[in-house]
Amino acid sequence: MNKIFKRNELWLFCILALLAFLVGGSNSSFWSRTNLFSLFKSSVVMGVFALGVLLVIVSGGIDISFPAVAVFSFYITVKYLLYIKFTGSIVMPFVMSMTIGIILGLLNAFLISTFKLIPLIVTLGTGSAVTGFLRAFVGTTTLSNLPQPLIDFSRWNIYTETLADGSVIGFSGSFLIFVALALLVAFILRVTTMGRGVYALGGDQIAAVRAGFPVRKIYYFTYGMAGALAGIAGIIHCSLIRLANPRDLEGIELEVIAAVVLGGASLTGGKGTVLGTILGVFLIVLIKGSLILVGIPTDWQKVTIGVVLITATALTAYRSATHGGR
């Protein structure tokens, strides 16, 4: 029982529930289906990003290039599909964007594992290089005439309802993709040998090598998966907002990393769960949505997220010092 009460996920869930009731008490529109559906929809892109960042952080690394990877992936995908006048299955945009993301993620892994470079510097550099290349050689024009399959995907709802005023609300089907990806990452981390290797590498690289884990393969797997998930998140984001903007998603890395750390992942590696990450994402999305509902200017959102990130990091360090890293 004591172990349950010490779990970060339990306390995070309690904070999430308390905040929801406080906001709902001050503004009853919080509990409307329109707002709740909107919050779940808002969590999808950040959640998919967070799953990739979780893998990298648990392995002892860091990746801040994923917004640039996402933008590069979806913008090139959309531009190519418009060029060939694509009208086929939605699978094609997802596969293409994911493939581009994987290639860029593997580039990060190659630089880090081959030249023993610091992940923060590498991903900062590749993110900047990818962004610069995109804007210099591919385009800077915002594309609003998306291929029809992406428009159809943005309209996909697993539940729709017509309100009294005649407006129609829906629960976005993109949330199912987030859930499926979360289950996949949880399975990898908890069941597979590769997942155990990710935790081992983040806990102690020397011990991981002595235990026989393929360190180079783990680097390629984690950063490749982070790139793939960034590509998927990018094409979902592009579809949901029905725009392909090469200047989009700037600054989202702070929110995503805050959600992962808030969920219990240690920036030093070796710790972190998918459930904690999901709860962290929900909390960040709820905080952002709550600030708007209670009338706090959006300029304060970054201040709040920054404070949350510092607090979560401090609490993680405190728990590691007082409970032996449990």
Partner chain sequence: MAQGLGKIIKSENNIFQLAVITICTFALMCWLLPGTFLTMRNFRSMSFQFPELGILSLAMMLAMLTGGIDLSLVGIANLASILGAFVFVKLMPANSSHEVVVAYIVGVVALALFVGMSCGLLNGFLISKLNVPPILATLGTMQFYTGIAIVLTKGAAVIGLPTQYSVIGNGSLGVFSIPLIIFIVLLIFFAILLRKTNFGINLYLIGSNAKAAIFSGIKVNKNLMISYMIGGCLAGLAGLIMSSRTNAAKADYGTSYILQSILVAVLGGVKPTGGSGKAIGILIAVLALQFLSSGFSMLRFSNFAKEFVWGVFLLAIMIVNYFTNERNKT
Second form
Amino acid sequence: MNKIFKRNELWLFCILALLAFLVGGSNSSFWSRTNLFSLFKSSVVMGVFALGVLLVIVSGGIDISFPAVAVFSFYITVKYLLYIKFTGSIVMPFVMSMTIGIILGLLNAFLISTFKLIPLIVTLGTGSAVTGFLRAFVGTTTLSNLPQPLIDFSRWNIYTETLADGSVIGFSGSFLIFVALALLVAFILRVTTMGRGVYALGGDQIAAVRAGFPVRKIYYFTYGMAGALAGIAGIIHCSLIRLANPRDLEGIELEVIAAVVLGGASLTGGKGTVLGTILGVFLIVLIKGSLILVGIPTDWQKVTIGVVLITATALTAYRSATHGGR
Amino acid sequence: MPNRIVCLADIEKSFGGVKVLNKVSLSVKEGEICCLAGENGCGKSTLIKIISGVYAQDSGQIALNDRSYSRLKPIDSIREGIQVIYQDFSLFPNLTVAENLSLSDQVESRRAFVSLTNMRRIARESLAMIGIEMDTDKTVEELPVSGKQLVAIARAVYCNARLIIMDEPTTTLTQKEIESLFALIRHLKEKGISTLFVSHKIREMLDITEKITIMRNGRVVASGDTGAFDEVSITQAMTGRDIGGERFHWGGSLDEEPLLRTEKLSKKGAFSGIDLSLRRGEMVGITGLLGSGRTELALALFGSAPSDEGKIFRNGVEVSIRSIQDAMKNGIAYVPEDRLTEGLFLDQSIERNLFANTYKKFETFVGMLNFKKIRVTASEAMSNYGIVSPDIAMPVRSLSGGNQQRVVLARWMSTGAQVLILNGPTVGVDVGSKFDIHKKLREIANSGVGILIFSDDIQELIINCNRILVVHKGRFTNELDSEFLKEHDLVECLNANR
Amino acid sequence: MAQGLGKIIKSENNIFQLAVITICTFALMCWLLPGTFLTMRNFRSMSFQFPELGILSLAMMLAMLTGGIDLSLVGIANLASILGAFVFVKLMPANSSHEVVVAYIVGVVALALFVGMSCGLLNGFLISKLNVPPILATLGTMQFYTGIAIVLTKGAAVIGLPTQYSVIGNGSLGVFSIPLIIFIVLLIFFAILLRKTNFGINLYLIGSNAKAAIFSGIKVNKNLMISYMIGGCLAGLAGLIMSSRTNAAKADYGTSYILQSILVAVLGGVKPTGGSGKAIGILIAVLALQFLSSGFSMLRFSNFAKEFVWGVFLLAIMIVNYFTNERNKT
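Form predicted alone done, so how does the form predicted together with the partner chain look?
Every component of the complex follows; first up is the chain already shown.
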């Protein structure tokens, strides 16, 4: 099975490369540093979300509440920091947003593991409740005067260069955070007992109980971690666009789930890798970011993502039906 | 005197006011191979769950390795070396053999990180303990059933098992695999590891065990050395009545035009050149090892996995059977092997289960169903097949295994089928119901229906079929008249094919 | 007689429980809002509001009966209403006579049903023939259908629909609003279809155990395709009522209906794992939701507060169902 995964990832990589050459061939500005840097930057938020969704899908569940969790986390964080006129370290907003995310993730885990409810419907419910709560009781106005540390963070580049026309472009430092989190999740999934427990739970829940896995703890870990990642993705997003908009990120769940499924994770659980997920994220970001370059109006974005998801899932399902045998 | 690994005394347990276990006592000594026998629902699975600490007893004493426990927890049971191998093996299909073998140890030892070398070492060691070699980097879903069972046993042994409880271990194994399993159990005995064999296959318990405990209705009704039992006494103890083994006799003649005939029926990778004929009132048994192509043949005759070559004739007329609907149109019915996953709609009413594929017959104008007629037909079918339930609106889940199987049988017979294909008709059915189902099948055959029984249960075939065909590597190798056939002849026939 | 009634109450336990909840909600709102809730005006306005959600919930129930889910329903509704609106705006000559307009309306209804059916066909094809999990398939098609709607409209609302068209969503026959009549007719149709016909019972059987259905000779793929196609038609119809009621069609109307239709279905006793649920449950559940929604509006709850309540409500019902199931087990 590992071999198939590797093949799947290889395929993804080939498609990604092919697509890059096609787009680059039709519009050479694709290969400009400006464009490449911006593609990497826009893969950060989706990528961090995708890591959380990967964990949940490997455990055999699904989470569609993460955009709501992210918005809830960053909006409350920003609102509070503005209220206390925060000027300290960037660590504080991250920790706060992450903590709120963890709490909401644990709530999902509680509902799913205690009452044995269907993850889709639970996260649909918590997503709606969280969004509604935020807009009804916390605020609906977009905050555009972010605290200074967040603005500084958005300007953090690990590499800058001045172009011929005098403008400065940079490679966003936030990408490092994505890489670090990806390594962390890969490490957890591959070599920790908890990570193998997530695979075991997704493979066969009853067997996991019998093998002595602390199944409830695994649920809390998985959804808590997904919440934490959503909180981090949220605060990065809000910093990068320098706005805290309570109506933000609607509809991103589809793109993220598409990326994870494209990356080889199976909704029945137990399968999926971080590398595949990252490639899936790059693919979605590349498609989204290149539509304009090849002359397709942005209106087509939704249709394109829809078609990609439908084709990818149909191909996966078809392949497992013909190869799976039994 | 060898140490007693398990000693239960006067265990009682009730669920919602129903006494499931009534003063049950059981003991297993070191290195002993014991059998816990009984019909479905006699309380043996509850007893296992008490030994493994999943359920707490209401009263009675539990002692493991001479340490007594008032409230046994699963973790205590595992520490005392009790390992249960469930029918589904409790393995992780998506993980490798090595991981499956090492994960329990990993969790138990509370290590936070997994080491690949450590994992491989554990896998190698545990497989060596039962004297087996296999590729530990394969995922478990790639293994055959017997391979999965070996992994489960190796895992149990590695977890310092002193007693391995095997729940119906032979159900999905072929004859050859059963023999190697028994060899393994004897090998474990030499190492001082005991086995508690939970089964209702009488022949197997006589073969392998040293001590038998038989339960009925939550009580131990007989217990003692295996030598003191024979098939008759075990059956009697299990069912509480005598069950005759009178053989089926077919009165028809082979010159008659067959109901169903195949000519050189073939399917790539499954079977080839199958010539089969079935006449009115015949009961023909088809057996063969797992993987011999017999299940594929059954599915091809029923159209769910059609053949690629050859002809099928019904009453002498060539027919094309490319789908289940084609088979139904031609009066062919199929009772699947696993009634829980393939046969029944557990949450739906008995009525819906009875008429799942015949509702069309009750359509009146604009497709509305005539429920008055449905109710009448349902109660007829229930009395005809001896299905006992107060109300046809009850979910079929509420019925016993035997009644459930009768529902599936009734469903298919109500389609007016002339050819009935049964795949493992009494797998997981207790001895009493088994007898009733056989009786019903003979009645059906006597009414002129031709019956094909695909089964592993040699005794079942010999008693109920007038002819038995043996499949090997996709071909019929022997045709045996079962009138005077002895069990060991058939077993030899099967073994000759290895 | 009394025994018979007791038996009915017992066998229809969930429906009975639900009816009690609905009546309590109703009483609560009457008490909280004396003089405004229990008025003809409120009832009339409610009778225009809930049928579209009711129709979408029927479609959701169809998908959930077979163990699936249809997240693309609102996408289908909007696509159908936009294509219909385009017919009026782009094809129908201005200043057409009354007869011509009516003919166009008939054409638009047929078009909406056809669009709905085709979208449902794609869903059904992905789910039954290609074995794509329903969540993924309909999540993808939701994006796809909404995407087409955005491409067609550039995200703007299509307005300028003929006045005659608005009769579908705003007219009434006697005291009954036309949307309500459409909903009730559909409800009766589905109650009969599901309980009294071979097709309906097949859906329950498929939802209960798809493998056993195949082995029983039920044409599972065909039935699944038809059920998603019918669901699509219902969504198309709901889209028409929405665009007629608001006199405009837009790609992102009614996105909250997805959650609400799942809420209505689950509240109405449809099991998300398949195999059980009744049309009457949908009626009572959608009424309960409408009472709450109207009451909240009168109590000046914001839409966001409602969104919050719906989410909590959905979770609460699932938890209550969990406890009832646990109790029934022992």
